[in-house]
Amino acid sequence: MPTVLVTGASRGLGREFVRQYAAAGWQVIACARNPDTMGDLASDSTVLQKLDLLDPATITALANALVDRPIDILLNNAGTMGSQSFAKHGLNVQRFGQSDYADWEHLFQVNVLGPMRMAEAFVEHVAASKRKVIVTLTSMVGSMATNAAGGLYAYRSSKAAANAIMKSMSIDLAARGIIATPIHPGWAKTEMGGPNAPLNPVDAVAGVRRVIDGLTPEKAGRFWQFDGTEMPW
């Protein structure tokens, strides 16, 4: 029975990659910095865990405790706007001369060293699975070559700080049969996404699993979206 491990389940996209993995068979090991609150997921096919991407010892503690344990999709759904909601505000937020570093700095913490801590902490693990996978959830914000709005300049280059990561990790893993690889969900209904997006989360991460169940080396390292099409970068 193959093992996907989720960042970020309490809410949103990542608590409905558990309910879907879990309805499919899958090994499911649900992390969130509040394991009390995703109660209603724990099953016999799912595990919750505590994992604050802001603090590297409970991601090395979850890696130690779990070190004879293979995953086969390290998935790294866990993301921050920071204290800004898009979902009220939309593209008002983030805007050029009002900058908030402090919040700029956490949203990298959360959105690009969080995947990267993850990735290493828990790379042995990917590689001792059959599947072999690491995914990253970004954004189409993340986008250079789509980006005609500008604003969000916080969340925009934490994304496209995600995907360069994602494009090294597809390299540098390659020879150990990993495929690493960064995924647009889509503009779904969550907290973050607010009400007004076009694509409800059940069809967003059915859309995600597709891709990942596409997912071959060939396609390590470019940047998919939820209906299997390609990003520019």
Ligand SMILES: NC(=O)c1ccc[n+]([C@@H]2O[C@H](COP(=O)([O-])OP(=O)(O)OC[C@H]3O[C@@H](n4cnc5c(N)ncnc54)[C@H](OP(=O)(O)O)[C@@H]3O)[C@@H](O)[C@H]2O)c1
The other form holds:
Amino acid sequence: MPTVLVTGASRGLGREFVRQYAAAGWQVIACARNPDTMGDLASDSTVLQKLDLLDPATITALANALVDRPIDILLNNAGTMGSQSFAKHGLNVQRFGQSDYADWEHLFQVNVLGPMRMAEAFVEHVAASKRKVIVTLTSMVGSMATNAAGGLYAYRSSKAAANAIMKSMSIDLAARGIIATPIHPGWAKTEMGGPNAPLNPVDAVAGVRRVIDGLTPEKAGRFWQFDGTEMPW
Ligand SMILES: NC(=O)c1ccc[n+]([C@@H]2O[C@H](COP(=O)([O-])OP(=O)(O)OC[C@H]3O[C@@H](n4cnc5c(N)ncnc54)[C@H](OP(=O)(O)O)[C@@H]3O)[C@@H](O)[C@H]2O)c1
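Moving from the form predicted on its own to the form predicted together with the ligand:
Next comes the full complex, and the chain you just saw is listed first.
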């Protein structure tokens, strides 16, 4: 059975990825800051692991604990908008003149350095697998081409930066047969997406899984959406 490692498995899309991959017969490594609170997710096919992207030692410890374990899909799902909630205020957050720089740095630690640290720590596990995929969930708000609303400086810039690292990774790891790419999961009803989102997590995750299933080397390093269409950078 193939193996997927999911970060941010405690709630939202991450939790749904764990549910769907496990139901499809995959071996799932479900990572979260507080795995003790997620006992209901554990099963014969799903192991819970502690991982905090703000604590690099937990990343190294997990990579070492799983040495020689092939990981078919490294799914960098965990992410944050910081202290200003899109769910409550929509795009009217992180406006010009209101920057909270400590919050912004925190966001970069989680959304950009987090996926990078994960990829560097787990590249051998992925290279040893059959499917060899590294995906980071970014966001359409990281697209320059579609930014018509302005604002949202911290989150937008973190997701644009995450797109940039996935692009470089797709080039650097191609020779090892690894397919690296960013995917926008759609606007989905989670704590981050809020109640007005048009998609439910079940459909958003099913869409992302379909996109991942269809990845080929030619599709690496491009900006995919959950419905299989390509988004301009
Ligand atoms: N929902 C949307 O509409 C939407 C749209 C575009 C992109 N995305 C992206 O999709 C991904 C999942 O979003 P979501 O809607 O499921 O968000 P969510 O409901 O807010 O869940 C975020 C997850 O990330 C985890 N996380 C936060 N900081 C972490 C850290 N330092 N270390 C490890 N895990 C951490 C959270 O864990 P805790 O429970 O411990 O806080 C939680 O499991 C994110 O990358 C997000 O940016 C979402």
